[in-house]
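Consider the single chain below, provided in structure tokens and representing the form predicted alone.
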Amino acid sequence: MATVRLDQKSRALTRAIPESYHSALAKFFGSGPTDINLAREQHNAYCKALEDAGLEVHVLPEDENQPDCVFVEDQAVIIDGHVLLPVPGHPSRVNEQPPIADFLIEKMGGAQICRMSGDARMDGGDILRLGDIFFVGRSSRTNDGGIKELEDLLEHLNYELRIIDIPDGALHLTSIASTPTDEIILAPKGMLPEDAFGELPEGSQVCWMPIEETYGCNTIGLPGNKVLVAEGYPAVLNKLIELNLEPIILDVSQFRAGDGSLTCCSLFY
């Protein structure tokens, strides 16, 4: 989940992997999951890594009718006690949302709940936060109507929104960029223009990684200078170490096979 600051990451919502996961949507990073047992082992390791970092982790039951249900990030946008429930960009994923919405409404008593409607479409994976600046990807899953509803919420909260057009070879903004800290963006050089993020606040920077390590640019920053990072991306790993961060390396090959990344599998609330 890329819309919360590090100091707001104390509880995480995840969701178990169904047997039907082999039918997950796959077009960008993967060609479809091949090993459900391995996928579950990798998901268990993911949840344990969050717990070991001091977070309280809740795992919702899987839904066999929703092959992509493990990718909870797309189903809610949580910003400072406000929850925006988008209409997901792919029709097959709409019915993943109700149990996630019910859980958040129950656990976040008093939260302001907003629901998208009409032709607005958005996946939570298209949103990235750097301090008080939010970036949204205009993508195959997020349209101008969805961006306008997000903009309305952010204006109410006095935050800035910047739009980034996502190239055809990428699914979401967080598929190709992440914030391992509240001041650093990781992104693949050549996938986005070098001015894509605009002028950043003093002390913030974009660290451009080799385009062949695009997938590795999706990380999760955690309290205590810890960062979850996918196995197999040495340039990203070395950059995190250079930044005095503590990488926690995870094998997420079966996430990737279903077009998912590290941030896809959790919501911080």
Ligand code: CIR
Contents of the next structure:
Amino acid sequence: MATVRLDQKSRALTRAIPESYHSALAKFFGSGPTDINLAREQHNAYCKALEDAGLEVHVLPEDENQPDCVFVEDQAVIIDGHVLLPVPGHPSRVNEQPPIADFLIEKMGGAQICRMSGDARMDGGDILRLGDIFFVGRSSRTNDGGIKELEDLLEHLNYELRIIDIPDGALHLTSIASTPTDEIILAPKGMLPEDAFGELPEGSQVCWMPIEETYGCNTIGLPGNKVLVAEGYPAVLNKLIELNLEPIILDVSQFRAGDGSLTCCSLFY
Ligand code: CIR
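Show the form predicted in complex with citrulline, please, because up to now only the form predicted alone has appeared in this conversation.
Let us now look at the entire complex, which starts with that chain.
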């Protein structure tokens, strides 16, 4: 989940992997999961890494009728205690949302909940936060109606929203960029125009990574300078070390096989 600041990451919601995960949607990074036991091992290691970093982690049960249900990031947009429940951009993923919504409503007592409606569509994976600036990907999953609803919420909260057109070869904005800290954006050089993120506040910067390491640009910054990073992306790893962060490397090959990245598997609430 890329919509909370570092200091707001204390509780994470994740969801277990069903046997049906082998039928997850896959046409960008992956060609479909091949090993459900390995996927589950990798997911357990992911949850443990979050716990080891001091977070309280809740794992919702899997739903065999929802092959993509592990990718909870797409089902809710949580900003400063407000929850926007989007209409997911792919029809096969719509029924993943109710248990996630129920959990958030119960745990975030008093949170303001908005439900997207009509033709608006959005996957939470299209939203990225850098301090007080939000970026949204206009993608095959997120349309102008969805962006308008996010814009209304952010206007109410006094935050700026910048729109980024996602190239055809990518699923979501967070598939190609992340904010390992509240001042740094990691993104692959050549995938987006150099001015895609616009002018950033003093002290903030985009770190452009080699395009072959696009998948590695999805990281999760955690309190205490820790950052989760996928195994196999040396330039990204070196950049994180150069930034004085403490990388925690995870093998997420079976997330990738289902087009998912690190951020896709958690919601910080
Ligand atoms: C999908 O295509 O919807 C899933 N197989 C992958 C979702 C990944 N989520 C994300 O990037 N936020």
